[in-house]
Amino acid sequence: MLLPDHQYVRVDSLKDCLKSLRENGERTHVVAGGTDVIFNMRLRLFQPDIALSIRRIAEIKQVEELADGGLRIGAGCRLVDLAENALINERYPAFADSIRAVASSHIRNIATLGGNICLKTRCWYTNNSEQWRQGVKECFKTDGDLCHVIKSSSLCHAINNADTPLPLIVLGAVLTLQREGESRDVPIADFYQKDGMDHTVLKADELVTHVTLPPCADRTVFLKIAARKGMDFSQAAIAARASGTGTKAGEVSLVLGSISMAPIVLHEPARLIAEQGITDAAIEQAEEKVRAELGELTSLYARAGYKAHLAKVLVRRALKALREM
């Protein structure tokens, strides 16, 4: 399939990225590794005038350690080198382990950190070709006034299948925005909408610098599964964290992946975990305080009962795998 016509643009620099921004965001989009922005351009999912190349960009492509000991992390790096990183391996286990999840070594080898933080939504109804959706009516994805999942609902319910925010959620990450002259800092958990079509914060002028993570000693874990292993989009994922050792657990947060529009953070099991600990009872009790907390639940990609069990299973094993470390 052949890219739509636009205009190539590649800029060496922050400051005329953002300035390029300013002046024809609506019209632009970002490309950094390109892995899933080339691929849904031949699609026509979208057709901007310009594809605005920013690899070459240097301040948006290194890892800084903190005093605190946290780090900052340019979103620009490829996902291949911070796998590599000795300082993210070391202080946090569980994103390392979400970064080696995502698709395959040969993507990761372009894939940066900002792109699959900032992955499109999928759906099977609108990642199709051209030729392929002219059978079905027009979406929400597609200048459309309908949302072919929930033919009721006024939102778009195309999933959201990045690997990495999940961790990030749970370590308390912060990412910075920055557009022309002007900076904001966005925690990764409010970054996400529930809206398939308009799914983060993010404006058309702005372009996500940076990811700060805080300093964390807690236990940490990422699970996927998918139906072919290092190379499919999740078909569930799951991050969690808690503070103390073995079966004891002062603070838990337990965040979902690729079930719906956004990440879904687990309040109420979270919570039983840290009142009663780590225990066989506690993590029944938790399993069963799932449901209610994934709202309403689509058969896109996989049954509404099947995700719903998944949601379960994952729960169960990351705090059997907390309990373990």
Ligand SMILES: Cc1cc2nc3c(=O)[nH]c(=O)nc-3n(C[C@H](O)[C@H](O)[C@H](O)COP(=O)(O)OP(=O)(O)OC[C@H]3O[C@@H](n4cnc5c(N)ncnc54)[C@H](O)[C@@H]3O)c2cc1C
The other form holds:
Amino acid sequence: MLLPDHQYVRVDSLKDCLKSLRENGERTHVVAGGTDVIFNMRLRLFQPDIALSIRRIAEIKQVEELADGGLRIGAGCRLVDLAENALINERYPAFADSIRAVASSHIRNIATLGGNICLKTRCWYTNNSEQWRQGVKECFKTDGDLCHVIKSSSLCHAINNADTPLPLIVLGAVLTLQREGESRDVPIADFYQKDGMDHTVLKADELVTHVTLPPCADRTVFLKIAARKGMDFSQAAIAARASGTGTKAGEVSLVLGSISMAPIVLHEPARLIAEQGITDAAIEQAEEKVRAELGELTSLYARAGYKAHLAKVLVRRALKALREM
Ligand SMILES: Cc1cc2nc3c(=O)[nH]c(=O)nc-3n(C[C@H](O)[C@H](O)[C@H](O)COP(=O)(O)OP(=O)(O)OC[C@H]3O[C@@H](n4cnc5c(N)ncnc54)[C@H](O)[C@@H]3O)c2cc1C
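Let's see the other form, the form predicted in complex with the ligand, since the form predicted on its own is already up.
Next comes the full complex, this chain leading.
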């Protein structure tokens, strides 16, 4: 499949990038590693006038150690480099595991953290060739006005399949979003929206430049279920965090991914475990609370009932893994 006609623009500095986005943001698609965006352009899911390559921007390719023990990571860092970074592995093991869970080593060699965080939502009906799509009606993603997944819905139900945002949410990471002359910090927990089309709060003239991780001494875990271990997108994934040791857990967070348009924070199961500790009885009760927090589930990529089952299984496995740490 050939790429649609477009102008390929490479910028060497953040300044030039933000200027270009100010001038042409609406007509531009940012290309970082390009492992997702180029593929989607070939499928004619995006046909931007300008593909703006940010690969040469040195300012967003560094990992800095902060005075408080946290890290500031450039969004342009390649996943392969972050997976091998000693500070990330030592201080944020669940985040390191989520990086290694993305796709295959070939893809991680060029894919970036920013690209993973901003990964577009995916749908079985639209992430297909243009010719294939001629057999189905246009949907929200292809300038139509329906969602094939839930026909009566006024929203696109494509799935957010990115792996690294889940541990970043439990770790309380903050994203720096920059536009020309302006910068804002957004907790990653507030970055995603429950809408497959407009799935983040990022504006057309903004770039995610950095991810700041506060220090974390708590136990954390990341688990992913996929058809194949290397290469496949998650059918469901979880990141979990708990303070304390053994069954004692003062603060708990649980975040599920790949089953909806945005990551899902499981408030009630986390509250229950924080109150009762990570005992077998509490885990069983927490599992029972999971389904109510998932909201409406679709059968996109996996049956709704199976997703509900996976969510419970992942909560159980994550809590038991935390207890054993
Ligand atoms: C076979 C295959 C398997 C895959 N498996 C997985 C998987 O298991 N888990 C997973 O999470 N992903 C998976 N992916 C998707 C993708 O490869 C990764 O998410 C990767 O991290 C995307 O990074 P990238 O730099 O290549 O992003 P790109 O393709 O360059 O960009 C992705 C999106 O992010 C935007 N973007 C990129 N950087 C920025 C930035 N700094 N600021 C604002 N917007 C930005 C782009 O405009 C685009 O919309 C898979 C892809 C393939 C082809």
